[in-house]
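A single chain comes next, written as structure tokens; it is the form predicted alone.
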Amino acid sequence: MKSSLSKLLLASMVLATSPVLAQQYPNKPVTLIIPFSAGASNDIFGRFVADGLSKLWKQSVLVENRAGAGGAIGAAAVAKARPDGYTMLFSSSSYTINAAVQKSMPFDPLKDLKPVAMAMRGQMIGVTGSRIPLPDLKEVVRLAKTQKIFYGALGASSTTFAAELFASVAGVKLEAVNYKGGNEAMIDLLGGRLDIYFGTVTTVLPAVLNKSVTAVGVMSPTRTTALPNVPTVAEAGFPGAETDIWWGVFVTSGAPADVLAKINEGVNTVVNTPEAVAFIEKQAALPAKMSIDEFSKTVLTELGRWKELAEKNNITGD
């Protein structure tokens, strides 16, 4: 009798820890926290992913906006959640930038959250104005060795870090001119008061198409379909200066491996349907498809790279 009871208890314990339970994920509503206000790209893409996962899983994925502190408030809420995958974070590459420039954060970006799936990525392009003839990136570098070259900076942002990464790889110093937004920087570039700007496709494309500025390099590993004749930064002679904007899903560290796999598979499925590709491309972005390890490596690499650049060039979150 005791032997039978022991076997029953052992079987119950095995069942309780079995991957079968994880495979049933999600069996209740999931919360997706977006750490930015409604209406921005993070919110647009996050809600798109949430809707897609809800339909795929046949389970509610509820969106909650928790803006503040450059995304740290929303991220901290997920970091403190139960490690079961039922509270997810939808953040962007600002996750690694914010971690690089903030002296203290309400969570540990390396230990408390697990990168699970990159959903989309956005490309950036270097464009030059008319103040000094700069037809390509090699000419930018050549002149930067003999005179000051001014670039448009947007504080602690992807734009600023793209410029500083390029300068670091090229072995030159570019002078930062700070602006509140990309449109203001483009106005000065068009007006001949700025030399180069590293902006998103959406920001720079109209001026490139009407030939008001010159596109000198795509900062991504691949060329952009919007301007297929513009070389990548590596093709232009500066491998190692590649960077993208991205958006992806994180969960609380410690979530079961099978749950992580289910989320990764779900996000990859949602963003790579023909309808999703069309929607994402309308937002001047591309669907991504990464394994958990690939996305984790991307985040880890950026955390180290941006922290080093921030310290070297005195970039802060202030």
Second form
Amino acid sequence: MKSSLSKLLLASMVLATSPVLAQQYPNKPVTLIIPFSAGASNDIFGRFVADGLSKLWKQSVLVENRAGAGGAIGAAAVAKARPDGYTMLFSSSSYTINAAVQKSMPFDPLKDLKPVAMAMRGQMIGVTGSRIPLPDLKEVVRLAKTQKIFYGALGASSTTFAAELFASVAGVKLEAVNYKGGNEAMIDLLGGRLDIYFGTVTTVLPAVLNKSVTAVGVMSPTRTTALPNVPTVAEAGFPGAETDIWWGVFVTSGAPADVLAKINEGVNTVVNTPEAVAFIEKQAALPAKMSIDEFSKTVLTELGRWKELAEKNNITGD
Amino acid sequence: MDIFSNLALGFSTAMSAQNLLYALIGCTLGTLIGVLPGLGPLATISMLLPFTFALDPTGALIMLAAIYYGAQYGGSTTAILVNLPGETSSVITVIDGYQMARQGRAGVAIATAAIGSFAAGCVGTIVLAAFAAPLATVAFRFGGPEYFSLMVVGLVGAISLSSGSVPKAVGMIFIGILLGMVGTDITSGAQRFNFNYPELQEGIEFIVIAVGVFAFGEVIASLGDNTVRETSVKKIGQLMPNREDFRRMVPPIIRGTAIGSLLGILPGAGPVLGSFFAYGLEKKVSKYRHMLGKGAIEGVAGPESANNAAAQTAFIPTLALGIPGSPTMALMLAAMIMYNIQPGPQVMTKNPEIFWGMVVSMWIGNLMLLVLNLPLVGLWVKLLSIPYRALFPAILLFCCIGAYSARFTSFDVFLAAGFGFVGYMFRKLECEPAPLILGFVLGPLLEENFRRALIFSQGDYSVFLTQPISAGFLTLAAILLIAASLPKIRKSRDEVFAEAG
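Having seen the form predicted alone, can you show the form predicted in complex with the partner chain?
Let's see the whole complex now, leading with the same chain.
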């Protein structure tokens, strides 16, 4: 009788421990570092997540823009913070790309930061211009074997890697033409100078709806709601060329497991309310819902894939 | 498409008490952030964007647009008063505007900027209303070769910006181009001139150079000048332009507006190029060109009209094609998409009240800015009667905030301090900083477009001459170069003949 009571007590203590600990976090203001300047997609989404978390936790989540070096400066600041989860990083696909192309980073992207929660993901679409008629991806590949096909690249970015991933899956070579921003590439596409550009839905949608460019493939496992008639890359004949862009939260490595769980749960809650889904969809993105392990695995897989492509195509960041 | 019925629809939308209030809030905010260095329209719009979700789409877009051109206005105020261009497009205003301020004509300069901007804004609005759809396609015609040749014209024209020595101006342009190269090369991904500072990987911020070379340099120079001790200007003088001033500002306003309206359509550097080109044109054709650089009203009226006209017509590619020409425009576009407005040719037919409401509200906003800014002239000018011992620390403080807030890093503040000493040296060596800024802004565009043109042409250099628009610009550049060197050749020949005789 006595022992069963103590067992019960023990069991209830064990059950109670983790929620109690988790409720302790956050008992003071949390900082969310956005490694890009105001106005970037990271900034818009980061501020949105910070706002949601502070309402959910009833604790202020302060946003700090620490731009520079393609996000490395802000990430390094979080890497060097106390490993207590009170300093978070709001990064994006650029995280794995930088890690793949930059040789000297001010932190170790594999060891110093822990991926905790993917907040949103976005789809990329391949669009073709009118320099030569390219009605679908098969035609792009057929012509690329005999002549130069120019694609719009944005340095070491998801756009460039999406194009190189497609080229490597299709087994052809596409010529990179670099631009500072996607909109400049779109102008050359519309002006009949550039042939193909793999961009975010936001960048390509106006021109696709005007019928001034042709959408040839969605680089996702599923079609996009914005353009339901455009096939996925797999449907267009190139399975394996899928890549999404994403935005997510990282913390300093070594933060307690219950803190990580609390942040993961918090982010997943914040981005999946009906209002949040409406907001995110207006930004042409989708809310994500991943466990810590799934997100960590995504980051690792991408890192390996981009490293391979970067070496093969000699894409460097410094 | 009946433009009058469209404008009437626009007026009925924009004139609602609520939308007028949004335009007023936007203009006031814009003027304020324009006056504070560093805090540009981009940062402000992105911070305010979430707050506008509560408003209806038309009202929100009217307010955001008002912030955008309010900032264009405010930027010239600091340029004139304290030698600090808050935006790239007000760099040129510094040259004659600050000289006017030192002569006690700050009020006239600010009023001229406001009047010129208003006049240009009116024309820009009409251009936007009448020709948005046909002009939008002009943007596509500009590819690598065309942009490259346009930049060449701009850089050749920059030589004429300086009133001093030509070799010094050329040298400053080259230093500017080199500064513009700092950071990641977009074609190869290679790092250039970053000296292993990660802060330099994305290049140098414009505001850091502007704060250093213009404002800090000026403060150091003034401290070393024993003749001025109390306040920056002895007497305030007249506040409003007189009849003679009005007579002189009209032709440059017309010329500036024409140039600005055209260049604004090109995505990229419309307002900057517009103001530079307008100044260059004044140097060539104005009756008072000998006074430019020494506080001529033409040097304020022309560039200010041009940058405002360009700011207005920059909406053409954004609205008509859905392709923004600048980061600020990209944000406006994001706002439109957020309100379920799909930009593109169909915006005019599908959401006419929003399109025409915005067009008309731009005009109303310009009028508001004029009404708002003219009474403020007296207040701004009074700042100049603050003694140096109080004014200088305040300027330094605001400049440091400006340099810091661009990227939130103290590295930029130190960098600006370094540029302050460089700016002081330039002043001592009588090298003018405006050509340096032009090199800094246009240099990267020149390089990118040159390399893109050659990638597309597969290494064939003749593309710059076989493309008609590009060939036209290069011819213009050659003519400018010959025209600029002719007086020198003639002069040296005269000297030779004089010696021989």
